[in-house]
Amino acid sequence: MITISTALDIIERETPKLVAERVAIEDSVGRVLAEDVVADTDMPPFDRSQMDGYAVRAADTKDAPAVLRLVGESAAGRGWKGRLKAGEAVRIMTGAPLPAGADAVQKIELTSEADGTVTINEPTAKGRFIVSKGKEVKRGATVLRRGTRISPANISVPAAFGYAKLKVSKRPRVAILATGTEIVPVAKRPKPDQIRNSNSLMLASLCQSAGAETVILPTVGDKLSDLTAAIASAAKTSDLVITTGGVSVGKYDLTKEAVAGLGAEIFFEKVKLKPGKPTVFARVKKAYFFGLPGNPVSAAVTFHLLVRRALMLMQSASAIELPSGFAVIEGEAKGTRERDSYLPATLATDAEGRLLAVPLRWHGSSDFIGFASADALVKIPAGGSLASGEVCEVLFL
């Protein structure tokens, strides 16, 4: 049985990086950049007004109120082409280019316009309400780095600099296979000794959120030859195969035997982790393989800690781990003697603005209903415990 840190090192060492491809920018959200995005122009590309108001020479307003002759208008996309002289002003809109000769803007609320003139009621200063050319970024600067994931928040960046297509890492192809005679499809009513296949849908969603393409395979019962054949078939067309169930030591726990029978290179098969100790990581032919526990909370936790890392490594992402931080735990939490524990919690803030982690009341690694409310995982090192009010490390889900 290996430590979590050793398991993470093995995953980082063994996981291959996928090749890159070019996609239309509108199809790039969730993809990982395989190139730097470089500004092809200054931003803004000209001195730009921050306000609706009047472009002026600041010196003309020092003895305000000052009456200036109105000589034109500068609007977004239709800048005024003349040159401002002493005693003149140009009406200007937010985002419009600053006319040549102007060095300040006064906002419209502090002005009044009549009969071809504008009265500037309060003085303005040189540079006021102006974003100068190149203030936000200079041409040639790297604005998004290789390894960054494209998101709704940053997709406007490459768009602003002409990237109609982006070079991104290919999506990992993931096959998900639930094992166990007791597992039935979601649409089927289970018999008294059966349960529906909720794990596969959960894992498919988690893989997709990590940038992968997924396929959910038909469930395989507790027959070694069927399981071996299903894994072998999935490995031919997938970058990663994930199974749930059958990784413990019971009579019908056949997953490790199946992958071993395929000549797999098994990197690890037990991790000092609660929940999720019997997790398997291996290579089957050209595909990589995770055998996750069948209990849904164990499957979720091992995905967040281990599988997600492999998927992000395949895509050459710069951020391969879940975001983490610290919180004050509200309530006691106990770990185990030999394994690091990751316990589900909800997050809140108290009256002082401190981040609180509130452990969930749940009933073990089969309690997927309780786990569904979790915002975070609280880490408890092996042999430790946390008293209410202590600072703890959390992973944000």
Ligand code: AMP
Contents of the next structure:
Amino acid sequence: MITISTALDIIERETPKLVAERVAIEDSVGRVLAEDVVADTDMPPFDRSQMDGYAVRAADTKDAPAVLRLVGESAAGRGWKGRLKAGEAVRIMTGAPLPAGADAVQKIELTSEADGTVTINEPTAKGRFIVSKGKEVKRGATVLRRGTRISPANISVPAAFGYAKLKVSKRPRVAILATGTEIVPVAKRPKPDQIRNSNSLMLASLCQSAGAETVILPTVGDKLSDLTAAIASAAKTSDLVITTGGVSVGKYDLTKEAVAGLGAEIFFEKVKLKPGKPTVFARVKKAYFFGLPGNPVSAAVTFHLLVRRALMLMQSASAIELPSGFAVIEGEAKGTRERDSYLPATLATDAEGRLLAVPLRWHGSSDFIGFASADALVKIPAGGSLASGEVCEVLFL
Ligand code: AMP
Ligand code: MG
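We have the form predicted alone; now please give the form predicted together with this ligand.
What follows is the whole complex; the chain from before opens it.
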């Protein structure tokens, strides 16, 4: 049995990086950049007005009210081409370029226009209501680094600098295979000793949110030949095969035997982790393989801690882990002697501004209904326990 950090090191060492491809920017959300995004212009590209108002020379407004001669208009997309002289003003709109000769804007609310003149009612100062050329970024600057995932928050950056196509890492192709004679499809009514397959959809959506493209394979029962055939076939067309079930020590836990029979190189098969001890990581022919426990919560936790990392490494992402931090635990939590435990919790804040982790009331590692409302996993180091009010490490889900 290896520690979680050894398991993470092994994943980091063994996981191959996928090649890059170019995609239309429209299709890039969720993908990991395989190139730096570089500004091809200053931003803003010209001195830009922040207000609807009048472009002026600040000195002309010193003894406001000041009556200035209106000599033109600068609209967004249609700038005024002349040069502003002393005693003159140009009507200007938000987003429009500041005319040459002007050094300030006064907002429309503090002016009045009549008969070819404008009265500036209050002084404005040099640079007021102007964002100068290159203030936000200079041409040639790197504005997004390779390894960054494109998201709704940052897609406007490559868009603004002309990246109609983006070089991104290929999406890992992941095959998901639920195993277990008791497992029936979601649409089927289970007999008294059967269970619906909730793992495959959960894992497929977790993989997709980590940037992968997924196929859910038909479930296989606990029969060695079927299991072996299903894994072999999945390994042919996938970068990663994920199974659930059949990794512990019961008579019908056959996953390890199946991958061993395919000549797999097994990197680890037991991790000091609760839940999720019997997790297997291997290479089966050209594909990589995670054998996760069947318990839905164990499958989710091992995904978050281990599988997600492999998917991010395949995409050469710079952030390969869930975001983590610290919180104050509200309520006590017991760990186990030799494994680190990860306990589902909800997050809250208190009036002192502290982040609180409130362990879920749940029925243990098969309780996926309780787990469904978790915002975070609280880490309880092996051999320890947490008293209410202690600071704990949390992973944000
Ligand atoms: P196993 O790891 O095969 O011993 O399974 C552990 C528990 O998880 C058993 O109660 C299984 O019925 C349950 N389980 C296994 N696979 C799934 C699945 N795909 N969906 C929901 N529950 C499952
Ligand atoms: Mg089973």
